[in-house]
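Encoded as structure tokens, the following chain is the form predicted on its own, with no partner shown.
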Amino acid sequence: MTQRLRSYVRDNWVDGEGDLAQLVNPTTEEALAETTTAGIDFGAALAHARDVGGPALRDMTFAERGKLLQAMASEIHKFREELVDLAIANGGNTRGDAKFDIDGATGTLHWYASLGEKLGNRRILVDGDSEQLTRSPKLVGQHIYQPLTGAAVFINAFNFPAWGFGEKAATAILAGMPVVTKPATSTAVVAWRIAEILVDACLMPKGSLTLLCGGAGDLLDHLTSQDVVAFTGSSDTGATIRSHASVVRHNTRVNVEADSLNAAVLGADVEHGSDTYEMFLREVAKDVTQKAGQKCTAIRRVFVPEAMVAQVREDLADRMREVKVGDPNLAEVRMGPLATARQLKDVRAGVDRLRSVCEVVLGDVDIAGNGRGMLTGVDNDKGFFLSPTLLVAPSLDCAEVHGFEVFGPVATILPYSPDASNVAGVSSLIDAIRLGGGGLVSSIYTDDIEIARAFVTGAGPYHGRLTIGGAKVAEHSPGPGAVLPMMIHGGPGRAGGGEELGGLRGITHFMQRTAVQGYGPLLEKLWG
């Protein structure tokens, strides 16, 4: 029997009317779920959010937020299993992609709970030391920073629907901000049932959340300067959120992380067989088939010296070969299939793009195998499947490489020339990297100090983090597609030119600084 998909609006299960948009299995393309948020006062809502929800988390101390964050992951966790049955079925997830969304977070939650704890019973954020002013030491300065007074808004992307939601609902809560969460429509189910269960457990203050399942409406049209708008997804879509009439008239904060052409170094010192080749080889082949390459954090162009193409291309092509793909419920399968049919028709047309410059070396993309490739439980010719694909390029500077991203698990090696003029050797490697005109996370993997630091001077202002694998922590990695809670996720340009979590960092975005003027023991007892 199909779902039914409801709202929570102004702490209630509310339906939308008219058409419904329609939520498929991507395995077997049955009917799952319908939702649509037509009818829906979008105004009233966020009245509802920022007039009933905000001052109840302001009221709240740090400490107390913490507490309700820690109370959500727990709840959240007591569902797991059901949760990931549920992205299997409307995500294409593997159990492992369906547990690495779920405990994310969950675990996000709780390191933001912890936080909390850490910043006490306090309600006001003290940023930095005083400054005396003037020549009295009496006169001094303070910035703080203290809650907005609207809501958060999360237009969030179909990828990770448990993970977007709790990144950005960990930070926007622990500052003091009522959510206000749109999911992707495609893949809705996971986060409806997360915000079904946090509004069942009766954790949530009045207002606090609000759950959007459709579409978006007129939503934009009711933000105000006090709204803070936190996307995920396509830098197209980012660009129209920041220019719609009610943002720029209102200069309502937009925080956006976006396409991301990511990429992973061999540097020129690494051996065959050495700690650190085996771990470029597990950590590329990871990023590139986890989540059917559907991550934002996902590596799509892989740059490696001339002289170790032809041996790379072989090794990573027979790891990549080694995932089974096919229907994600089974256990022995590693990938499942895209989630849409509209994000098979993107991924297959990016490929075709590519492979019109760049020679395939895995991959069944040919129009006869319509690359799908040899399957695992898939019997019939059902499902949004495409194989893994590996392609090298004919040079570093390859436009087509460098210029759009194939949103899934295709991924592409470029050689490039170790400058002997340069002590480091990547000169002109990083000119290429910086093609890609701004990006979430980059690697390189290396055990030498002059690569890593040229890497870092060159590609730092790029990205918004920058990983560097090595025999050292080989063993210890959770690969650059690992978004931890204490480091920022956002990058520049193309990327969106935004930042989510960084620790402390993260709750400031929900927050407004201001600089404080006065008589400096008074200022002391008004924040303690």
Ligand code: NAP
The other form holds:
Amino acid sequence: MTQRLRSYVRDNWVDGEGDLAQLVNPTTEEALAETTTAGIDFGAALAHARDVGGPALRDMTFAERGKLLQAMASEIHKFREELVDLAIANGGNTRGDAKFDIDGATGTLHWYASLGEKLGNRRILVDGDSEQLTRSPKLVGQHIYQPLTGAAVFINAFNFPAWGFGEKAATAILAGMPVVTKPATSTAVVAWRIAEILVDACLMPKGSLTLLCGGAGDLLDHLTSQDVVAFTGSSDTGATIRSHASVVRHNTRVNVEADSLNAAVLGADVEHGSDTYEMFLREVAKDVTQKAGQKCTAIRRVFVPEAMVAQVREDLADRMREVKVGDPNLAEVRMGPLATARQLKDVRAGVDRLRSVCEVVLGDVDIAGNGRGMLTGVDNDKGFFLSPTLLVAPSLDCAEVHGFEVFGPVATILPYSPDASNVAGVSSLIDAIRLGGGGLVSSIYTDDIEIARAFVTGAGPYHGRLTIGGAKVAEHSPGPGAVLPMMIHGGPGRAGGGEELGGLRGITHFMQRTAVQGYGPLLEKLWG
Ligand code: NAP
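Switch over from the form predicted on its own to the form predicted in complex with the named molecule, please.
Now the complete complex, all chains and molecules, led by this one.
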């Protein structure tokens, strides 16, 4: 039976009216759920969050908000198995993909809960040391952070319905802002169920959680200068939100997490068969196929020294070929379908675009013309499947590869030649990495300090995060695709120009920094 998803507005579950969006199981294409936000008064929803949820959260100390986050994490974790099943059904996730999303949410909530405990019984954060402002030591200045008094509005992408909510909620709630969350409609079942779990547990102060399950409608029209929008999704939607009249008029704070052509580089020092080489292969193959490549941090561009290209294309193709694709309910299946019919159409179009200039090493793009490959546990033509696809670009500066994100299990090898123009011989490589226009994360696999230094110096300004793989960390790395709460997530340029998480940094996006000047001992007493 099709499940009707409702929104949670002004502390009540409500149905929208009119045409319903249909959510399907991407493996079977059967209808799974339906929802709409049409007819819901978004202005009233935001006002309730600001007027009821905001004061309640601001009244709590960091330690108390931390306890709330811990209770949220524990409650969601109790329903882990049910949520995994829903993620398989609505997202086409394998069990591993689903756990990555759900445990990512609870892990991040848990981490910020501990931070809340450390911040203790305070409501104000001090930023740096106080400064003496004149010749008299009596007059000092201190920067402080306090929560904004509006609503933290989350607009999330389809690929991480649990983690996308959890990572944003952890930081906003710890900061002291009420949450208004809008998951992507196509995969909203998991986010809707998480909201239901939290509401049923009566954990959250009134007004601190609002769920809008369906389209964004006129939500943005009601934003004020005290609200914050945390958006994850495509660059186009990010640009629409940033340029929305209300956002522009009120200078509403907007954080955008968008596309990224993440790079992985095999250092010229790495020998075939070494621990570092194996780590490179393992992490690239995992990153391209986990969640069927529908990860903002997935590796899209694989830079390989020219002399190693023949070996790497063979080894990487072998690793990717080992990934069983099919019904994600089956334990042996490691990659399920893409999440929606639209995703499949877009990714196929993207592969066609890359194929027009690149050589296909692996991928079922020609066989029967449907790109599904050999499927496990699927004996019909249903489901939005696409086999893992590996290509090789004709040159390092191939514009199609650097200019276009294919949001699926697709990566392209780009050959580079060590050059003589700097000590590490990587300047043309760095130029090529930069052609991605700004990214979330890129990685290098090397045990050579000069190569690592040149990579950090050259690629750093174009990225929010870099990872350096090597023999010493080969057994300890979660891979560049894992977004950890203590490290920032975001990136310049194409990646949206935003920044989330990063420990304490993540909560300050939901707070106002104010410089306060006055009599030193009085200021001390104000924040203790
Ligand atoms: P999308 O089409 O941009 O949708 C993202 C969210 O925006 C959805 O909740 C969508 O709602 C909403 N939305 C669409 N139009 C809107 C509008 N005019 N006003 C307000 N909200 C609007 O992106 P997607 O297809 O879900 O996700 C894929 C993209 O996200 C990829 O490009 C990927 O790179 C990027 N992504 C980035 C990150 C990151 O952290 N940087 C993470 C994940 C994904 P509906 O679903 O109701 O249309």
